[in-house]
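Take a look at this single chain in structure tokens; it is the form predicted alone.
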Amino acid sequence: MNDYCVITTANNKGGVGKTLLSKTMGEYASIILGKRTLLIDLDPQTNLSRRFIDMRLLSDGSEDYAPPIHPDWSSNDKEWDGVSSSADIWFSGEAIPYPTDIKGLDILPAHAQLLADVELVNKQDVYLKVVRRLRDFLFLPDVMSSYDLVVIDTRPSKGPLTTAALHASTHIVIPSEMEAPSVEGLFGMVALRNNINIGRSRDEQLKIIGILPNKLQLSTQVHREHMELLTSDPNIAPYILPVNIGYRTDYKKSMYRDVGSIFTFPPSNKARQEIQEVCRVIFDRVYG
């Protein structure tokens, strides 16, 4: 496989920052290390694609995104509607990603309605249908030819989609906020990770990244409370990154598509020192 990577984003609890940190790490893979990097969004919600291309809204009422026409469609061509999302990895086999405005970037849209179809598959048939096609697609000689990272983006929850990503993966980061709900979470993405070890060779184990401690205030005594509750648990504390990302607003304003990447900001923001030592620290775990 070479330097060739899959990471995933997973927490089974939302709002932890999991999109947030999938498009940085993207950017920074793209922008700061001059990696050929793949992003695909495998949650419902659109959310990581809405970031780099123009979603179009259904028209069914649904208020459900899937991709605009891909800017490579030519109308001559009679065998494709011009439409690419990572739900063709399990409907068609083919996928074709996007380009997004920074160079070395790709994205794999997210299509809302037909991302919730592939996981209506019997819970008998979810191995062959669904689990074992994103890894067979990402290790697809063209695949892992064209590109050096891919980032998954995955949604809230330990579904089929989710376990597929973790399984297609070379390596796993969980952002966590230090609140309950978000804790819980991590716990379950650990004990899902070691499961799939089961099955894997030693050379081939997905490795935990890290736990990403997001939103942190540890002037929060609910935050102090969780930070202490991890550090002390042996079988978790090791994973802990020596990073974390604070609650800052320009974070919110880098998810906007039109603010552009956060590695645009001045170099004396303080949102992007935080988060580009953030990505530093994670790479350096993932290529040493």
Second form
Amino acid sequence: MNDYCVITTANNKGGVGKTLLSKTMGEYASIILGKRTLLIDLDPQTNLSRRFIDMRLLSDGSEDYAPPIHPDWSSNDKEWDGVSSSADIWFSGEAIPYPTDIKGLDILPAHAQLLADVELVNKQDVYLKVVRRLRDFLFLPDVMSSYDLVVIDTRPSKGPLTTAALHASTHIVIPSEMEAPSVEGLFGMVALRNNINIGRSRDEQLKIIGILPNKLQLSTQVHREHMELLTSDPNIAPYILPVNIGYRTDYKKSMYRDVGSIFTFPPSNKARQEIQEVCRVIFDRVYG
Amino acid sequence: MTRKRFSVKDTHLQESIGAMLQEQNQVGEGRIETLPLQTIHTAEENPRYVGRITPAEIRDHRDGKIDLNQEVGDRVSFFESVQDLANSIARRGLLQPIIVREDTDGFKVIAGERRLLAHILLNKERIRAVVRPSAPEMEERAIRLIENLQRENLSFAELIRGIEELDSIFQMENARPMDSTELAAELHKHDSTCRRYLQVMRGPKDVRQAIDHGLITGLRPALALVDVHGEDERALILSRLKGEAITEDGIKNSPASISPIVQPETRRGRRRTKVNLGMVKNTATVKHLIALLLGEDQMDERFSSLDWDDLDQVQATWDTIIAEHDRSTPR
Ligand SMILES: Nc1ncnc2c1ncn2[C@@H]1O[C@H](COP(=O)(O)OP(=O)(O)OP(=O)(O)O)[C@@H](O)[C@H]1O
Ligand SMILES: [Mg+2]
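Switch from the form predicted alone to the form predicted together with its partner chain and give that structure.
Full complex below, order starting with the chain above.
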């Protein structure tokens, strides 16, 4: 059975936990489910990449990050300059994922400046030049046979890169805070997904895995109110996942490069238990 | 393990995106042109001109006339970095045009010396460049801006934004950031004040945002926040002080003041009072105090899902409890 999936984490509101969730899903899939997983960082902030590999700060004063020399590169290799990034999908057309410390988990890191350049493409060219390209890449027979699953982390915008990710995906998952701006963005996300599906056949529909409430504190009135608002909206309610993520410092800790995966925390750790359950529900929906 | 190498060449995309970007004018100030290399000269007085290697020397290097073994470390690594850049340009094309300004004898490089040198190394004839408006035009803009900045009724946010724009004009002219003496000369203010303005203007992004959103309306609180190290710490302070104008004292007291606090706030003429139970270092003390105040039952109900290390959240929860009490307790 070919259950190759491409999951995109999206929400055009910033700081809602897209990167945290992308990271954790990638780790869950590789560590717990034993799936060969590829993470793709499409955010010029390179946040996800920096969790897994030692990104290099460009020395041009821009404070932008770029991937380091690939561990498999040797100076005899004249065909390749030793660096690969997700932007290469568009530029050189050749992408070489980096291994992470986790078995079965690779990452195609972001290159801040090159990705930013991809976003500059003219409006009328976006679909042909940016959007289709990612889909072509992700559905290359080579990619599909090398990985069981691809997880894409996006930037908080509806620009060409995020659009490309959504068009190339089989599933999306939407983390959201229960506060006004993120909640308002949800309606737009659902509408965008419906638009994408117009162009797809019945069995290729882009599925919303769900909306994942993050940093949720039901003792806070605003959070309660927004939850109520969403659960009473017929367009949104069906998508709200039956699990959520609370606000915990351990999630922040799990984002430090040297701390590593939350799945190496003790099984009794509350944050680990909570997010492991979230991942279980998410992957049940994907593979179930 | 064999390297995974995936290629999408030749599927849909005929021309590379890099080439496509060349045709676009997404470059802000100025127009894009493809200039002959010999019309461009480098600004040798530019302090960012690392290694101080001239176009002539690169030409010699290209023609094999320079023995790198005879060179000192700094210069060797500079030659190498130009070579690296040249390789990348040969492969992907020039992604970012260099920036030049028209002057009396051609064009002067404002940004992109290395890229220019890499082109020389590659023996190219032309380079893509953004041509910036000539000096008099910029001067005119700067004068207008300075007049504006000297207005009395400028908000702090407007002031900082204005200084930033002035600095960017200055950088286009001089290829280096403005210093406080230069700013002081333009604004007729004290050098030390100007140094602080620049410190805030070039400070962390989140502080700039808080200024832009009107959360911080003065130099002193802005500086106090710039002094707080760590984005998370600053975010915590900002969120704790949400909704009220931020003061220097508020910031300085904030990171340590983990005891239950109700922020002072006037509401319909009835003044709220801050209740501060003192300073603690140990979170367990906070937990203990709250347990004493609330009783175990209430404590379980309100704080069970809480991470006690996260004082931000503890504070938020405590604030709601106090507010509820305040509302329901008869005066
Ligand atoms: N449940 C949580 N508890 C505590 N901290 C969290 C939680 N979720 C996310 N964070 C923290 O909030 C910040 C933003 O999270 P993250 O980077 O995952 O969001 P994002 O949506 O990817 O942001 P951006 O839009 O900038 O890419 C990070 O510092 C992260 O560690
Ligand atoms: Mg992110």
